[in-house]
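Next up is one chain by itself, shown in structure tokens, the form predicted on its own.
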Amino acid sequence: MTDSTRRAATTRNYLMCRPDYFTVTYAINPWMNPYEPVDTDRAISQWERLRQVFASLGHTVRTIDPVEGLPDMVFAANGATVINGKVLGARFRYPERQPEGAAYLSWFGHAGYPVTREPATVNEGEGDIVFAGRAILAGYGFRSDKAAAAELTELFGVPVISLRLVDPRYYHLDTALTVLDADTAAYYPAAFDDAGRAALASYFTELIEAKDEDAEVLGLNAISDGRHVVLPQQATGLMVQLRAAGFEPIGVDMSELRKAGGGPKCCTLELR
């Protein structure tokens, strides 16, 4: 069997933010620069495009309405963390977000979501929590704490592989690092510390090493449904790379959201 023919795609539901508000008017991690100017309705156009990716695919795209002054919530990945239909909620960092959790968390309810938790410690959702099937992966260092992986394990009842975050430019997970399949993740080795990187090759049959380059036009905040891998389209190599392992790359033009540090996964919760 080869790559191509192995590489299964399975429908997925997601929640997005439009970026009504989007601008950057503060920095909470290196790519923010609030004196670099920002265009609206160009963000909001490459998240619409992105949106019509996911529906082109067969996925299902629920939205959340934006809230002016939270210009960030359009980052819905930070929202919450949703795994086999119970949420914990998010609990940001930095004043600045921290509006957001409890946005998030109101949709949920009124959504019909039998069990939604307010977290104890602080987690910046799915920025930092990644689940891959058998396991959590949970990265902390720079925005999400080490002690939330005592709350996921006894929530969702999952083993957690807890992630050590080491470069501020890759300050969640989901910059660092996509779970392609199952089997098979791409990530930023720099991005970890020796331990996170041991813990990543024992996990995954497969890992797909991204190079400087694309991580650096976050190449590595990508979407997969086991086949097609939506991406920043700046990423040119990685790209490459993702084909010659059987998957299918989507190019998406997310620069103008990346002024503050985010791309297609930093966009997209998925409910699972």
Ligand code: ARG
Given for the second form:
Amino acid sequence: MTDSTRRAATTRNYLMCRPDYFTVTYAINPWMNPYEPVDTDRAISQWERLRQVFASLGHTVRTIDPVEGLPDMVFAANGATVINGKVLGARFRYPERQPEGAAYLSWFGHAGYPVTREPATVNEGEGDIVFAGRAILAGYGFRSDKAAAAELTELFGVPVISLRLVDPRYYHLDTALTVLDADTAAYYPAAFDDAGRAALASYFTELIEAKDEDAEVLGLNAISDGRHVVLPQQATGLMVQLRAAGFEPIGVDMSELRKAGGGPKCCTLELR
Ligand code: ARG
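Show the other one: the form predicted together with this ligand, since we just had the form predicted on its own.
Full assembly next; the chain just shown is listed first.
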């Protein structure tokens, strides 16, 4: 078996939110600068391209209607956590994004999901809660509360590995780590503490270490279907590493959405 045949894709279901009202009017992470102009039309075309890439890979994309006045709602990954059809709603740290929690939870109610749970602790959905197959990786330190772990185990019945994030530029776990398949992940070591690095090393059999310059273009904000990895096209070094490990990297330009600290994974919520 060669490297390029050992990686197998499975089709996925994603939820996305068109950035019709995207802009940067507040700053809740170090990437956001309300004084830097944002081109909403450009953000929309970058987002449309991402949606097309998913469709071309055979994935199903559903959409939630954007709400005027919620410019970060495009970052669907933060809207909830969905595992085995069960939905844990999001509870946002900052007031600017708090109304998004109810908007997403109501979408799941209308879509017929039988188990939709209101969260008791602050958790920013798949931004910090990453399902890795045998366990949930839960980032904390900037946004989600460490205490969200108990709620996650109780609802989903899966062990939780808590990971402290230590660099404010990598404020959500999905900006510093991407799960590529059940045994493989790519991550930025400097975004974690010693305990976190050790936990990741013992969980995954293969760990790809991203370089500074790839992390700094949010290269780890990527989505894998087991074979294809959709990531920011500026992360050229990481693309080489992924190819060497048998994956097929697909670059997309999310530069406009990066002005809010987001990339392709932030725009994508997996419906499991
Ligand atoms: N401006 C948004 C925030 O700071 C960006 C969210 C990015 N989402 C993500 N899953 N990392 O909340």
